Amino acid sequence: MTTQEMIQAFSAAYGHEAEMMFFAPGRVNLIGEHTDYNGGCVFPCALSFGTWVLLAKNDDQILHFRSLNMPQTYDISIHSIAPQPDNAWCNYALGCIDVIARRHPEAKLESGYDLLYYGNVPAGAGLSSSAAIEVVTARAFTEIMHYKPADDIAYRTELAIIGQLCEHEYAGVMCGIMDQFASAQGKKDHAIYLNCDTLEFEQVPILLNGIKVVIANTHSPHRLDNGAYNERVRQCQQAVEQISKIRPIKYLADLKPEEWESVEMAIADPVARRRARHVVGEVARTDAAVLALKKGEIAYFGELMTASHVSLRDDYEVTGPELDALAEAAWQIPGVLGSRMTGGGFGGCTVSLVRDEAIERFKSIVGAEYERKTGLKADFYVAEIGDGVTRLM
């Protein structure tokens, strides 16, 4: 759908035209999965898909929530913003709104929207889409309710937090700030070296000279849902507690792989044990391959892929048959580097570095190996690395 279609929708859905109009990016993570709530850094760039917000004043004192992917409708009043029930998917949008003004005190809204979104973040992909949700809305409502400091990394930072915290608050799903950062600081061509744990972040070239990012997607629902995601977080915080009896530290990041034998075993439950050994391990290859991108080490950036892929798979136990499937169908093909499953896991997507000789064949091999295997049909994107949240109009 191009913008000017969607400025058509706006003023068929509320008989005037929008005034403003902003984007905000879905995210794919190279490498660096389940770290980022474990204070070590992760790998995401933008993509150039995501969601857009038209906006525009109404005199009713009523949020009018309308969505060109979603049936359902909200009217809600600006003095009563509250969750609604039922997983709303206003949730998104709404927490944010409240967040900013619990935590700017200064910002006000004092009238009215009208609002209609669309997104084209393939659903249920793992790609983002509440975080590009998040963001447009705090992009445009931070500017609406007249917040907005000097400094623009500093204001997209906000607005990655402010994202996070409306997605613990309102959807009640205790992630990291990977996503909401990545929609807010995406830079074209590049991908964020961040640091979860002080938001320090580097944007990073992302130079692959004839190799290209693809996507698959499972079209396998993205299943990790709040309680599991959640168990995994308690997992991981019981290992932190119990390893700080003998070697005291804040997040498992902490700790260096060759310190992990002189403490594993003072996690008593295997379980648990087994999630922080994949953390612990996929901080030290997210570090090696930067470093290996930054030195143009692009098939050990490839192999570090996989092995990420092998550890979310036995340790963290994330990824299920789905995933599994198009991995290994990916890592039998002469011209991919690496692959491995990216966003939360249990169906979503798989991300891979494929030459480009080599993207048609991994198309028609690995989509046909996994429909044998699935009796599912996988749909397949060669990645756009694009920009972070922005105003359109």
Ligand code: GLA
The other form holds:
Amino acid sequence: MTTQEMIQAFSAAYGHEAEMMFFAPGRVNLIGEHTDYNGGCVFPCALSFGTWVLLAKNDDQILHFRSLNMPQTYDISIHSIAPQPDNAWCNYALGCIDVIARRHPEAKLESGYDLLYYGNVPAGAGLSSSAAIEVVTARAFTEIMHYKPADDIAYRTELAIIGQLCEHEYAGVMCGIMDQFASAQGKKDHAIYLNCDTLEFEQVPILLNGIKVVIANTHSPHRLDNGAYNERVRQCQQAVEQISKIRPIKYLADLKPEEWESVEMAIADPVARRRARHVVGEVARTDAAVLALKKGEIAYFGELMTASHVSLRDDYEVTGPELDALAEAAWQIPGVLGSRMTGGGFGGCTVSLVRDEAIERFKSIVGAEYERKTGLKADFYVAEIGDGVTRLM
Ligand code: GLA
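Now that the form predicted alone has been shown, please provide the structure of the form predicted in complex with ligand GLA.
The next block holds the full complex; its first chain is the one shown before.
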């Protein structure tokens, strides 16, 4: 759908013209999985897929939520903003407006708005469609509510924090900040090397000569399971508490792999111990991968991606048969440098580095092998790495 068509759809829905329009992207994470809420680093990039919102002020003190993707509509008074029942999609937007008002008491919402959303991030694919809704809404309403610091970097970081808090409070997922941060701070043809403890980051060029970032969608019926995600968060916190009795740490990311053996037995539960082992290894792999990329050692970057998947499969246990089938098929193909699940897991997508000449072979062989093993059809997209949130109108 073009932006012109969205503008027409807004007029058709509300009988008057849109006054503003914003876009925020989804993301794909290259490496650094389940490290963000453990104070570690991540390496995601923003995609050209994302969510658009069109808005116009109204006179009725009501926020009217409409979407071109979802049939449900919501009409919420600006005086009674609170989470809506039944996993309402508008929660990803409402939560942001609520968080802005609480974090910035000087920011006031003085009138109602007509809103129309449209997104083209494949649903349930682990490419952060919810973060895109949050960040695009945070961008629009910080402007509407006159909270917009002059420092663009600090402003974008604040948009990510608003989105993350919305996810905690209105969706009940105790996520880290990676998805919202990538959506807010993304840069065309760059990945973001983010320290999730300090929120310091570096944009690293990712234009790879003769190699593409290929996303494969499992279309698996599993969705990111909030219960299993929050359980991983709790297991990591438990590991931190128990390790801290012998070696005080704030996060699992504070541990170096060479220290692991001296602390691991402080974690009583063998499952929590495996979860922690993944995190300690993944943080080190991510740092090593970024260094390898900067040195042009792409083959090593790919090997670290594959090692990341193995650790997520065996120790963190967030892959599942569909993601494993895609990754394992990819590893067999000459010209694939590395392949791994991306995002929270339990379904969703893999991300692979594939040489240009191997892309067609990759799609046909991985697609066929995946269908043979799971009975499902995968979809493949060559990632276009785009910019973070932006105002279009
Ligand atoms: C989801 C969460 C992120 C991050 C990833 C796993 O996408 O929203 O914060 O934890 O899972 O790396």
